[in-house]
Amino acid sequence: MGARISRATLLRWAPFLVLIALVVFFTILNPSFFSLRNAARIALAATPALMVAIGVTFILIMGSIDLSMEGAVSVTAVLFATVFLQLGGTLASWAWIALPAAVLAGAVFGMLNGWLHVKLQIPSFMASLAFGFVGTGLALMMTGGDRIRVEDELFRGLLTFRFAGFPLMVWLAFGFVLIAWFIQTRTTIGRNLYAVGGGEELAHASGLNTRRVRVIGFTLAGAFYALGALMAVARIGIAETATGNNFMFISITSAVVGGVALWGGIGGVWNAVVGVLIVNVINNGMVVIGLPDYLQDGVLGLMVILAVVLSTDRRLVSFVK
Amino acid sequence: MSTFIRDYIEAQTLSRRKFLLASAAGMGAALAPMGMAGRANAALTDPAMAWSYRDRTNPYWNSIVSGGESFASSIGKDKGFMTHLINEGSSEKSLSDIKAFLSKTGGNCAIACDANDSPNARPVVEAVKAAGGYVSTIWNKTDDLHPWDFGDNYVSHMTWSDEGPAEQTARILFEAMGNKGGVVHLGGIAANNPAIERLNGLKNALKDFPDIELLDAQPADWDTQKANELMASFLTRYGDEIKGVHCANDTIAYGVLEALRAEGIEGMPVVSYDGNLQAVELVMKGDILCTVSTNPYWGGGITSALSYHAAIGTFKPSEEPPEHREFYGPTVLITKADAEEFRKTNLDATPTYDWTDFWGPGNGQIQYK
């Protein structure tokens, strides 16, 4: 009993662990990376993604793919750039509307999203996709392609605000991360989720009104995308087509780096936060020690890959798609 | 088998070659009279307009098009006249797209156009002179492609050395780093033209200043975001010994004040480069020290003017001079001194332009290394 315990468990944390190992690997290379300072950049730069991770994590333990943030973001950014400025431009004012609001718009254009993959029955691969070109239309279409930027000193003490050395939007996410971990492991909806992604038919022949689990599914990791382009907007004060840029990447390889299985059903919020720090270490270590720009990118792919393999178990699958 | 389901398989077989060959003789027969349209080398009477670009979500596309709108409608036409051919960074849909526009004008049409990579620029420029249309590139083009050799379809080609302005930044921030100290480069996409001369005016900046270290040069690949979080690496690795930031662009530098405000470090010398209406406005408050407009709309509005006007023979492009068919555009340093200047100027109302003034702006002829 103890030997498969302990493989089960040595599986569980295996992300950790490689995130632990990236991390004394970078800092034997250069000692200043294993410093407050640059754990406070590291957390900076990984917290919109991490909240885009956590939106589609929730989507990829229901079986499914979404490949819509990019627009989602770009879309709520530029939303939330504009209603903030037209309400007065300041958090003192009733600006502060457009934060809920943008969430709450976040919300609706995923649950549209969801809608059109069940109603119309096309898969979420390609439904996601499309969706995700109209919202990116819809934010150019607000912007005309020009930036907005928004630079009232409230919001942006998200960032230039510190507490123990951290960003105060690190310290909001990482209060999000712990309601998203509520919903997982404490809500009816949460249990859901797993349940569509363990064997949908089994859930459904159960009585489970799958198809609603996947609408909801789906509304849930728009709020949460929205939420990534709050901090996307507050990292660098500018709203624009753009701000969605590159999301799709980082985010759907975290969560799969993390240990959130492509085929559903394993996984959750905490493997979203390691597989996004595991993803931001890599990056930033990069950088810190010194390896040639022409290599990064090729050595983030293999690291990537690397990290996969350590932290997935396959012996339960008997094949892969 | 049954007669009747026999019957219908074979009725429904010839039904469906009779649709089949239907419409490739109706295709045919559409297709026809475009084949005939073109070679006209004469001048053409109301040309449709198209501008070629990667895509509008940037602001440097987006003040190209919009100068190319605004040349539209000083000729009367309105704003959806222009066609726009969003190539999304793929020189085959690039080409494809141009291709399209070509058969639908018949070749009766002006197109402005930067082919998104150098070798793509040849089967664009062929593929108009084939059609009789008219077109005027900028960026992209290789070394032995000249319009001269096309008689007068191909118009035109301007481009930007931005080997020369990029060095000038660059002493004006090692003179604010009082001639000493680390300093950093964040760049453009590593493969891209402007990004690379943009580093190259650094380093031959560099020969001058001995006392200045270049510690590193990396791409941001004219990302903010991605230029955000390389600066923050740069900070961890070379901390206090970054004395000055040399960035590729506008949107670079965003993303660089962004991560030195999340740090609290106040002062540090950046320049940049664009002159997008956010720098211009940094550098009057002093955050950015210079950066540098290639005037895209001026830029945007000329080229399509330029294609437009050969196209309905006001001027004839094989009888102007090689200064006047392949030529640097224009290039203006905006310090703190002039920035206001040139905000009230450029940015702030529409600029009017004389559309008709091709060539007096440019920097003069291109030169080949």
The other form holds:
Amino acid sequence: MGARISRATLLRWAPFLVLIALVVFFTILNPSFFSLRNAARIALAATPALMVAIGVTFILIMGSIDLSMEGAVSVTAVLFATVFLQLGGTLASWAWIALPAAVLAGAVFGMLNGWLHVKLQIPSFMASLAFGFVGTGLALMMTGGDRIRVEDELFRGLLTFRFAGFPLMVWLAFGFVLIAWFIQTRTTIGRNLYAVGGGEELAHASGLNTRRVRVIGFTLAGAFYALGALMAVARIGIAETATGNNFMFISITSAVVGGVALWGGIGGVWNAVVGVLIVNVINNGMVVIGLPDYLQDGVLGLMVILAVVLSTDRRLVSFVK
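I've shown you the form predicted together with its partner chain. Could you give me the structure of the form predicted alone?
Just this one chain is shown here; partners and other molecules are left out.
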């Protein structure tokens, strides 16, 4: 029993210990890594991916896989920029409506994604992958392959305005992390997500509408994908079909490395936060010490394999639903 508790404790704290070790390692190699300026740079780069990773976390908790985030981010980013410019192009006008409209559109996208998965009984990874292509196609149709520039100073203030050395966007993201944590730990929705991930048949037998829970989980994920899209646009000032590129790899990698189990019922929002920081610390640290870009993806891939191997009892776990 003691050994089991020891293993569980180690697995729980391993991602955070890895994060600390990485910070120490890169600081030893280059002391400028450990500075407020570089910390702000890491946090800013992590912010859009963090929102997407939180959305992924809600899906993984249910024991499902969502591969639609790139399409969701692209289409909501383009939709936001289009509506924003049509309503005046500044937050000082009615263009602010584009912000909640984009989040609502992301939630609807996620809801349709979840409905496709449960109604047609298609495996979640396949349904979401196909729906992600739909989102990318819609973004391409709306832009015609062009870029939409968002240059409003008030909106870009998320990037340019700083408090305590960190951009406003970082503080806003932290607020959404707290909201996600509250949903996970203090609401019926959060408890139901864990119930489905911990044993769908048992949850169904106890009277829980597991299909409805799955659709709600995908809807919630879609809303956070949209938040990631908004922050990506605020960061670079551009919305395009490629806005969602690479979010699939980064978000799933971050969640798994942070300790969210692929088979459901284990992990949560703070695991996603730690995982995103690990990924971005590695990316930033490799740049700071001058290692080539191609090594970054290799290191992250190895970390995912290692994280899954260390956290999985392969005798007991059936594969992802």
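Here the rigid core means the biggest group of C-alpha atoms that line up within 1.5 Å when the two forms are laid on top of each other. Here the structure is a predicted model, which means the values were calculated and not measured. Numbering follows the first chain given and starts at 1.
Chemist: Would the C-alpha of P292 be classed as shifted by 2 Å or more between the two forms after rigid-core alignment?
Modeler: Moves: yes, 2 Å or greater.
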